[in-house]
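Shown next as structure tokens: one chain only, the form predicted on its own.
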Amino acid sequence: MKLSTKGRYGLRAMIDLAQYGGEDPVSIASIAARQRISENYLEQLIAKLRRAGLVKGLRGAGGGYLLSRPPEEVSVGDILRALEGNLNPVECPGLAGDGGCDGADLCVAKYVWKRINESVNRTVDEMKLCDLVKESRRVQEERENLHPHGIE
């Protein structure tokens, strides 16, 4: 399975939003600057995340974006599916059960593809946005401890 920049950048944006948001909305410009993502591209990603109900926008002075649900309730799978669509690494017509494959009744390989698909989906569904925020903070603290004055 290979994720596009939509999935990779969108996940980074959601982690940023969870980390720097909270009660106050976060601007596209601030996310773009911290994550080194083009504002125009980020707007497209945020639009998809809004349509999926993962973020909400606030207009006006001091406006920006907030998570629609607490980070504990948002899985990596929710985010990636909103941006990438189906996450199954193997598309097998025999798994659909609609007669889309002539050899499905005799094919044993479809059980391999089914387990791979289930494993990928289970993994991204078990990972929550709050876990990634904690990991991000841990990595930042570790980096600051190694380079306390910002000198590398």
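Given the structure is predicted, the values throughout are model-derived calculations rather than measurements. Take the two forms, find the largest set of C-alpha atoms that superpose within 1.5 Å, and that set is the rigid core. Residue numbers count along the first chain shown, from 1. First, how it differs from the form predicted in complex with the DNA.
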Contents of the next structure:
2 protein chains.
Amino acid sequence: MKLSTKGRYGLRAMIDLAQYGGEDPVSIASIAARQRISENYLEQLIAKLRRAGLVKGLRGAGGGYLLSRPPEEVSVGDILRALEGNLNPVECPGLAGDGGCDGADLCVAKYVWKRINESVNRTVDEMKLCDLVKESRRVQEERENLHPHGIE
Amino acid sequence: MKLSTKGRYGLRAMIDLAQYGGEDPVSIASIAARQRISENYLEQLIAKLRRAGLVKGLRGAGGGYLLSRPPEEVSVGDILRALEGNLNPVECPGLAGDGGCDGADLCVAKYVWKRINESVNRTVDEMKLCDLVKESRRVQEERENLHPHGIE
DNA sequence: TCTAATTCCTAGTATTTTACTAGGATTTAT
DNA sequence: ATAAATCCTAGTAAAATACTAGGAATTAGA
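Taking the form predicted on its own as the starting point, write out the structure of the form predicted in complex with the DNA.
So here's everything in the complex, that chain up top.
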């Protein structure tokens, strides 16, 4: 039960984009360098984000990507679902309709799966991209105060 | 981000065991038949449960398995962790200690991973095996009332 | 208009994980 | 003795993951 690199790298890419992209678009190459992710692979992840309407791509020299919506209106859930397909650890036929499973005992477990699914989705939906950017800025500032002369 | 059949089948096996096993041990064959799971595969899952101390195996003819603890003292989390290893969707070095990740931006995502991990574990830990057995009995009784003559 | 920088698109592939299957050794009730 | 069961380990087919590779299309700027 693991979140794949799609979700892990992709969220970091979105945070990076929110942080370094203001007016000007941010290129895949620059995100890949900062985040130490393969350019080719990152490209595929960002393609998913684009198809989900979370980022806009600008082609040609000087192009790159921009957030489609302000970070306040993008939840971590939006991002991870775009990358992972969905965030339901268990896909059980019984969860959709009311019937589904074969026997009675087969079906009791579905209450567990339902709660797990709800818990994960609620958790990621209540975190917004802007929260992460804010936190990132805070952490960076703290570092500056500890090492004022740019010591690594 | 999926829970594997280990967790899915294994939880059903534990519910079955709690429901059909009182004094007498329950055999793998009977669980496998009721739950429609391969005997050989189920055996491996129950081995994990045994190694985690959740069930006791009784060898020889007439043998089978028994719960080690009463269903009130076994959480769904205990069961799923025994089967899946752990229930942390993200294993991030930064989550263990306080350092870990390379750069500042690499590390902000860890707050997300932490929350997801906590949310999943909290959710499964607050459900006990006895709750599921109770629910299962309730559902079965309801069926009886709807179909009093044993109609399928 | 040419060139370089960039996104866009698709196919392929090595590695890992999952979900089993198979079969023999050991133990125990009858 | 025999049959019923757990116990143990090795193997394996299929699926998913995590990439790599490379070319087509677009655009800014010289």
